[in-house]
Structure formats: C-alpha cells, structure tokens
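One chain comes next, on its own, written as structure tokens: the form predicted on its own.
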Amino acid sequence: MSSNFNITDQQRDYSKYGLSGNPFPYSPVPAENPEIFCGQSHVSEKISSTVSTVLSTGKSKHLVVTGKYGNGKSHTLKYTRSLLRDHDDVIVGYVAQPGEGFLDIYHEFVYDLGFSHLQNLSYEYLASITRECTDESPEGAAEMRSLIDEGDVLLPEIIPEAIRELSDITKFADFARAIVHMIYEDTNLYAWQWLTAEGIRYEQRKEMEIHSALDDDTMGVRAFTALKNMLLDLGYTAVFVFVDEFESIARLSPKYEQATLNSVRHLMDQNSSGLCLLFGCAPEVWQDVMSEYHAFSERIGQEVTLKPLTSDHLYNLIHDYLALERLSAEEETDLRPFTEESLNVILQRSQGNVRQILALCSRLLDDAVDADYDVISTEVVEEAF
C-alpha cells in the first residue's frame, strides 16, 4: 500500500476555538434551506415589500435579482423559499434554470412540487366537491383519501361533477380530467407525466380522455394558468415562482430567446392576480433584456442588485456561521479563530465574493486546526494565497 496518502475517518478537534465543528461549507454551493441569509439588508427590504405586498393583496408582482457570480443569487432565492414554505396558503416552486423555453421552466416548477403535493391537491379538490354534492365534509386531502379508501364517498358521484366544475375554472378541460386522475392507481403516473409536460402516448392519454399534448410554451402558459386558477379557487393566495440563473436565456438563439420571454410576459398579462414572479439574473445580461426586451422587462419594473461584501456584511455572516458551532452562549459575539485584520484581508483577496469567502474561510478554519495555531492571522491568511 502506497504511504503517500493518509486517509482516515478521525474528526478533527475545534473546541480549541470553542466550536463543536467547522460550519462553513466545504463545497460552496447554496443549501436547499439556508439557515443564514447572507445577502444585504437593501435586498431582503425589496425581496419582503414585493412578496408582503402579494400576500396582502393577491395581486402580482414580480422582481429580479441581479449581482455577479457568487454573490449570492441562488441563496437569496433559497433562503426567501424556505421562508414562505412556512406559508399554508401559498404554493412555491423552484426552477433551477430556464432550460430552452417556458415548457421547461414549467416543468421544473411542477417537478419542484412533486408528485405527492400535485396528488395532495387533487384530494384537497375533490374535498371540496365532496361538501357541495354529498352530505359529507372533508376539511383537507388526508380526510379525503380515508372517505374514498374507505367507500364512505363513490368516485362516480363526484368525478363528474368536479372534472365540469374544474374545466369551468380553469378553462381547460385536459387539464381538470389530468388532475383528477392523479388520484386513481392505473393512471396517476400517466396523469403525472402528462402534467410534468414529460410526454405520454396517445393510447395513454386516450385512457384518461385527454385529447392534447402539452407539448410547447403555449400549452405550458395555459397549464401554469390553469394549476394558479385551481390554487386560487381552493383558496391559497399566490404562487410564487423563482428562476434562478436567468441569464442562460442567452446562450439561446435569438429566435428561442425572444419566444421564452413572448411566453413569461404572457404568462404575466394573463394572470394578473396570484402570482410572483422572482428571477435571479447576471446583470450583463438583464442590461441586454432591459434594451431589447422592452416588452418584457417592463412587465417586471423592478430590480435590486446584490453588491460585493462590505467588511461589516462580513463580520456579520463569520460571526453567524461561527455560532451555528458554538459550544457555549458566551462565545455567539466571538469571530474567533478569526480576527478583524485576517477577515479583511479575506475580504480584500476574495473582493468580497460570498462563494469565495466561505470556500476559504473553511479551508483556513481546517488548516489553522492542522497546524495548532492560537488565531488565524493575516500572516497565515497571506500564506493560504
């Protein structure tokens, strides 16, 4: 066995810095539930009053979030997910990139959702048939499935009704009977495909009564349409939608580039109440949407740019991942290891990059454990260069 390398599942000791563990990310890329908002406070001010004013009026709007590579972006729109998932009334999916077009932005919102939440709310629909037609009063899905499960409520007393019922909301009928399908176990996979824009054979959709493809952007508008129509006559409040790396529309061809934007602005004339539209865009190329796209860009209006850390930005978020690892209370004010001259010098090599600083802040925390240091100085910061 070759004695050049040492690998071994020894932890090592950071109690010597009062930390239980290194908290920053080894790879650092956004966490799917942020616990730390490292952006700056002008943007979480912007972020709050657009979503605050969806929530309390239901009307739309929407923003984007431009800012350099690793700046932060990604997280912002994370962290802002995981706070309105504490929100019952509001459904919210993220899209992790544009892809070719609106059918895939599309479909990666409905994949975000999964295939038991879709289901969920089929129930949560059918509930709702229930109290009108029977004499029964399911309060949720869970309810529901047990009436069903247990025959207390006969399929064929309500599908009817709620696929009519469904196809007046929505205005289309493909969609209400995909819906509904959800439900059965011989086609709820068929259903979730068809919705998902995956694609399914005639003899499948013929099964389900489902006479079109949802296959290009129109047929992906008027499904996102039809789903927020839904949601809104079961009472939610909004839909909130976040498209990260915005900027890849422009590696599209003109042609697909102009028709990905045609479709979300269509999306937003045709749904001007529920909905929250969130992008997060390198600011290069949202200068060029702004010019070219005046039709687009307009429907958006507003922009909040995320800068590179100041020091204090910085001093607050070593100082937050720092307590995430704290053993005792009376430490949380420390920044030790760190001190505020080897923080600035971080600062100023990384150009206040959040990527970069948490990528070195770890590695340094792991180096300074290795070699036994009292602090991490500016010297052993100059000498990680």
Second form
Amino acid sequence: MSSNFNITDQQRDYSKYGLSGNPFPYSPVPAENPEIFCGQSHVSEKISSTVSTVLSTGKSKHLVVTGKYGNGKSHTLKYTRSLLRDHDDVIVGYVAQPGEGFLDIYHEFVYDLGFSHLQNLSYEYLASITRECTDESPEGAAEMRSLIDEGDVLLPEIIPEAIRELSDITKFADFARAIVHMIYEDTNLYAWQWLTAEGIRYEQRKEMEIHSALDDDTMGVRAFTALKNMLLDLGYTAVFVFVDEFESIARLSPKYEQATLNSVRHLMDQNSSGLCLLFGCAPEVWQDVMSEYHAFSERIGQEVTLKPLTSDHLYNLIHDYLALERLSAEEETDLRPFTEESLNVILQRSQGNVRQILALCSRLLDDAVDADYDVISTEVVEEAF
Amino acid sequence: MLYRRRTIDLPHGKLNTPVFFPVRNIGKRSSDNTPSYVGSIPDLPVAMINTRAIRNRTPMWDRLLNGVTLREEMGVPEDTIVFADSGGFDFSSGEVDTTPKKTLEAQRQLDADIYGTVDVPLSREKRAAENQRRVNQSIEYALEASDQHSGEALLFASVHGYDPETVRNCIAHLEKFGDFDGYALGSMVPIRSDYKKVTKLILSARTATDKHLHVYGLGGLVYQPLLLYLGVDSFDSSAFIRGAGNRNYLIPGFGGEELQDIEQLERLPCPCPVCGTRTLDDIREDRSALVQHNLWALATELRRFQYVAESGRNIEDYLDLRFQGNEVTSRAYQTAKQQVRRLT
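So that was the form predicted on its own. Now I'd like the form predicted together with its partner chain, please.
Up next: the whole complex, starting with the chain shown before.
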C-alpha cells in the first residue's frame, strides 16, 4: 500500500487561534443564505433604497449591480434575498443566470419559488374565494387545506368561481386553470410543469383544459405578469426578481440578445407596480447594453458598482468571518492569527477581490495550523504565493 | 390489504359483504327478463334496481300502487334484498326529471332495503366546469335526501368525481352535513378503461370513510378482485346480461370469451349448475342459461377471492397471478398495491 496518501477524518485544531474551526469557505462560492455582508456601504444603501421604495410605495423600481468577477455580485443578491425572505408580504426569486431568453428567466424564477410554495399560493387563492363565496373565513393555505380535507368547504362549489375570478384578474384563463390544478394530486405535476414552462404533452394540457403552450418569451412575460397580478390580488406588496450573471446574455446571438432585452422591457412596461428587478452584471456588458439598448437600460435607470475592497473593508470582512468560529466573545474583534500587515499583503496580492481573499485566507489558516505558526505573518503570506 | 367482511342488518334480512348486486332490468324496455338466480345462487340473495325506470313504467307502477310487491313483480322471494338506485345514469345526457323527495317516496313504495340518492353522473367529454356543477348538484340532492330520509332503509349518498381530492372532499362534506349509512361511488363506467384512475378514485373514497362503500357499475370479472382488494363492500353490474346478449361467456380468472370463437369443444370449462351437465351447443342456443352462467362466474370470482383471504393465503400473490396476463390491469393493480401498502 502506498504511503503517499494520508487520508483522515480527523479535524484540524484551530483552538490555538481562539477558533473552533476554519470560518472561510474552501470553495468561495456564495452561500444560499449568506450571514455576512461586509463593506460596500454605497451598494447596501442603494439596494436598501430601491427595495424600500418598492415596499413603501408598491411602485416598480429596478436596479443593476455591476462589479468585476469575484467582487461579490452574487453574494450581494443572495444576501438581499435572504433579508427579503423575512418579509411575509413579498415574493422573491433568484435566477442564477438568464439562460437563452426571458422564458428561462421565468422558468428559473418559478423554480426558485418551488412546488410547495406555488401550491400554497394556490390554496391561498382558494382561501380568498372561500371567504367571498361561503361562510368560512380561512386565513391562509394551511387552513384552507384543512377546510377541504374536513369537508367544510365543497371543492366543486369554489373551484369554478376561483377559475373565473382568477381569469379576470390575470387575463389568462390557462394560467388560472394551472394554478387551481396545483391542488389536485392527479394533475399538480402537470400544472407545475406547465407553470414552470417545462412543457407538457397535449393530452396532459387537455386534462386541465389548458389550451396554450407556455413555450416562448411572450408567453413567459404573460405568465409572469399573471402570477404577479395574482400575488398583488392576494395582498402581496411586490415580487422581487434577482437575475444574476446578466452578462451572459452577451454570448447570445444579437437577435436573441435583443429579444431577451425586449422581453424584460415588456415585462417592466406591463408591470408598473409591484415589481422589482435586481440584476447582477459584469460592467463591460452593462456598458454595451447602456450604449446599444437604450429602451431597456433607461427603464432600469439605476446602477451601483461593487468595487475592490479597501483595507478597512478587508479588516471588517476578516473580523466578521473569524467571529463566526470564535470560541470566546471577547476575541470577536480580534484579527488573530492574521496581522494587519499580513492582511495588507493579501489585499495587495488579491487586488481587493473578495473571492480570492476568502480562498487565500482559508488556505493560509489551514497551513498555519499544520505548520503550528503562532501568527500568519507577512512572510507566511509571501510564501503562499 | 383493505379487503373486509361485514354483516349489515337490512329490513329484509342480514347481508354479508362484500357482495355483488346483479342489476335487474325491470322497468326497462323489455321489463324484467333477467333469468332467476335468487335462491339458486345462494351468495346472491340481492338485486339492484332502477327506481326511475320502474316509476316511469306506468302499468307496472300502477300494479305496485295497487298492492303487488316489487318482489312479486320480479318473481323473487320476499326476503330478497333490494338496492334501489335513483336511475341517475339515465341523467347522463338528459335533464333530471325527479327530486330527492319523489325518488325517496318511490324507493319507499318499492320497499327497497338500500336507497341510492339522486345523482347526475359526470361525462368525460363534458367541460370541467359542467362536471363541477354536476358534482355539486349530486351533493345537494344527497343532502336533501338526508333531510327527508326517515331511516326505514339504509341511505347511500351517491358521490362523483374524476379526481381523488373531489371524491374525498365530497364524502367529508356529506359526512359532516348529512346522515348517511354509506356512500356509492358513481361515474366510473365512462372511465372504466382507465384502471389506474379508477383504482385511485376508489381508494380515495375508501380512505375518506369507514362506512359501507358501494361502487356503481363496475362488477365485472376483471374489476371484482381489484374492488375487493381496495376494500369495496359492494358493487353492481349488468355485464352478465349485456355480455350474454353478445354471446360472451365469462370464465373466472380469464375474463370473457366470445362463444363464436369456440367451435370444436363439446363442453365448456365451468362446472357450475348451468354448464356442468350441458353441452356447448345447449349453452350457445340458450341466452338465459348464458346469463345464469355469467352470474355463476361472477359469484365464483367472489368466492375464490374470499377463499384466498380466509385460508390465510397471500392475497397479493394471488392478484399478482390474477393480473399477470394483462399489462394494463397489471399496472393498475401494481399502483393500487403501492397505495394500499402505504395505508396498512
């Protein structure tokens, strides 16, 4: 047996540095629900202002966050999403990248909401109809489900009314039928597939009496608008759509790129209230969009740029990460085992790029434990490069 | 496994379930030309009749009003147990021409043991909104019947729905707002070739209530073991008469066989009192004998299932064998098995 490998599940001991573990990610990709947002106050202020305006006025407002790769666009969008998820009266969906066109954005948005969430929205809508048509007054999805299960409310009494009213609100009868079919175990997967624009067979559509296929950008805009209108009718304040890696539209052919931007523009035009689009985009692509597609960029109007970190940002970032694993609360403001000098070298070498900083700090901390260093000095950092 | 045996007390005697109700055609065009079976097939002291058909056949209805009993009219013993459905199947395409009150009065006049409430069956072709209206209408009729019913016979609410939620929801609603001795699931005939759907609907009804569960119109050889496995207490069918009209010979475990396909055989494979001593030609020429044999076949199918259950054999093994020859029914059974296993 070769002795070149030494595989073990033994954890490193970081207690020497007052830490219970390595707080830095080995693979610095944004967490689904980030706990830390550090520095870049001009960005957080701009996002807060945009989001707050939508929440307080109900009017639509959009923003693009630019920044070079690794400067934290995805992290910023996901952090904002995690904050918004605490609000009961908004719906928020994250789209990792725009794909081939608006239909893909719509698909990813609905997918991010998830089957259960959409099914609950269907029950919520039935609850609103039940309050109108019967003596029952269910408050939400769970109560509505229970009323159906217990037989307090008769499905054939409320379903036709639900489809009729939802068709009026959304101006899209097929969408109304698909939403209602989310509660039927025989058809809810077909309904989900239709609503996510995955495509279903004609027979499956026929079973739900859905006549149209949701298979192009125009239908995607229509379905999104229908969904948003339903949500506003249910009392939600706004729908937030976070589209990350928007720069990837540049790899589409000019025809499809134009079509995608036009669809997003139509979406904004058709939704003057209750919609907030937040884009993450590489600055060079956004410059092109600004110069070539005025109709689109003018509707967004606002841009904020994530810059490389400064030394103050960096110290705060390292503090916050180390605090996640600190054994003692007193040490939470400490930078140990890093020194300000070593962090300055890290900043210089990484050019303030967050992704590189986190990857480097993670590696340096493990190396320091293995080599039993007292601190991570500038020499140690120099050696790592 | 949801199969169960029960005994229910009825005005004309005790009834052991699960049981098959042969549909009598009394009141229909040719009046009651069903050959006698009550007494000769001891498992079937029962009959399913159509209240509306009898009520609308004026000469017969007059006789019944003037003292002739329904059982005399049918030529069966007075202790024959009768299930009178509303005749709702006739409303599939036409307008409802009765009320729950009128139907109950007619069912009382017929001295039936079990009343089925007025119902408006669903159509597969009809728009969903129209079918929702029909489901709703049937529920309203059932609740009205519940209010009018004085308890002299059992009252089964007729329930319809092409999806499990509607079936469960309707039964729960009726259970909460009405007073019923059991439930009868209808509208299965138009979708009977969709075995998976039918078994899911039946299972949703079975899980929604512990009371007696009847399934309208599905009592043929293929469906019977599935219904028993799913815990259905009773079912009915006129397939034995209609089949005989087409010279269709039912063979337990096999299904139907058209007699025209059999040429050389002298005797048929069934040892029932009808076939045991007669030649193929005798049976071929005697429609009544064929009807009676078909009833024996249905009774045998039921007996066979009961034997497997009572002797402690594995029913699922029996059904695996029973359905192995047909891919469609086999798939339906496999689906039902998965669902039943989650419940037991």
